[in-house]
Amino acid sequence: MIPSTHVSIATRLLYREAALLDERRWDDWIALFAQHCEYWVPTWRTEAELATDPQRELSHIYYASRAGLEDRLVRIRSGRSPATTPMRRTAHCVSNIELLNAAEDRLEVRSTWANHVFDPHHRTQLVLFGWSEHRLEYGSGGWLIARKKIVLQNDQLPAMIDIYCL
């Protein structure tokens, strides 16, 4: 049996990190991501099949360590990303978090979600919605994100999104 103590740092932790997009407080954000963390949004190959490999696939996003967030972040804060000027206001719902797998230094978190996205510029909404997957470590800062895949299930887009919009 899966202490509850996991269950509820895995809870906190994703709370958390839907709060700080929420929030667009980016450094508290990065910080909840260790320096070899994936992330990545994987396309759909077919109608029920999820791309693989995002080294030969196409996806919606990927970075392959925390310096590709950096950069991206660096990038929307300047102001000059069409993607993300201007800003999408946002608000994160996190729901149905599971833990997967526990280790003293490891779990395994899968969720779903639905996140509304209001876009200022076409004052237009729309709700993206899907499912997670987060391998958390434990280091000496404490928890961390090492990994997080991120399932789109409506994955035709009609605007451009962004990391804070997932």
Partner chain sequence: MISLAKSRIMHAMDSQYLATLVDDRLAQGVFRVHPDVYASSELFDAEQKHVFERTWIFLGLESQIAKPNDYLVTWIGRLPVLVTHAADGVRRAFFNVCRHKGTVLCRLESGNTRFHVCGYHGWAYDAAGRAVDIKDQPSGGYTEAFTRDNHDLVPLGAFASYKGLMFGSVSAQVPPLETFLGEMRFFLDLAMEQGAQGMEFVPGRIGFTYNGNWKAQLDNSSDAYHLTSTHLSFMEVQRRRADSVSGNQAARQFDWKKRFEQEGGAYTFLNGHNVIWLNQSEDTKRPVYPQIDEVRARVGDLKAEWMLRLRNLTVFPSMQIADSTSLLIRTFRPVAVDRTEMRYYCLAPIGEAAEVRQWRLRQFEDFFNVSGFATPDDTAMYEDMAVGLKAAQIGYVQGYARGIGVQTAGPDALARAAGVMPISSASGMFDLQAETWGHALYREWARLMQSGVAGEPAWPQAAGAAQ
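Alternative state: the form predicted in complex with its partner chain, after the form predicted on its own:
This part shows the chain on its own.
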């Protein structure tokens, strides 16, 4: 039996993550990730098969630790990235939250996401969508994201993708 408190821990954390991206509260967002967090957006190998091994196959994004995400924030805040100026506005929707595994200090969560992205420069908008798998771990900092795998279903990408588009 998975205690309902675990479901609400997972739900709260995933909602928070989405809200912080929408509100561009980058420091609060990255604080949700453990130092050793793996962040992985696999490519599709074919129309039907996802890539399964980031060490042998291309990923859209693969970071073995939170340091990769920190690099992304440096770029976002640099003010020197044309693709980031002006910033896109987003609305992250997270639903279908399902606990796959639960232990005292460890939760495996699957969720479905859709992210609406508006580009104020070209006045265009698009939706990216897919599902995510989170591993949450409990430590001295409370519950943190220790692994996140993001499956992007519509992978004929637009002209730019950044972490806040996913």
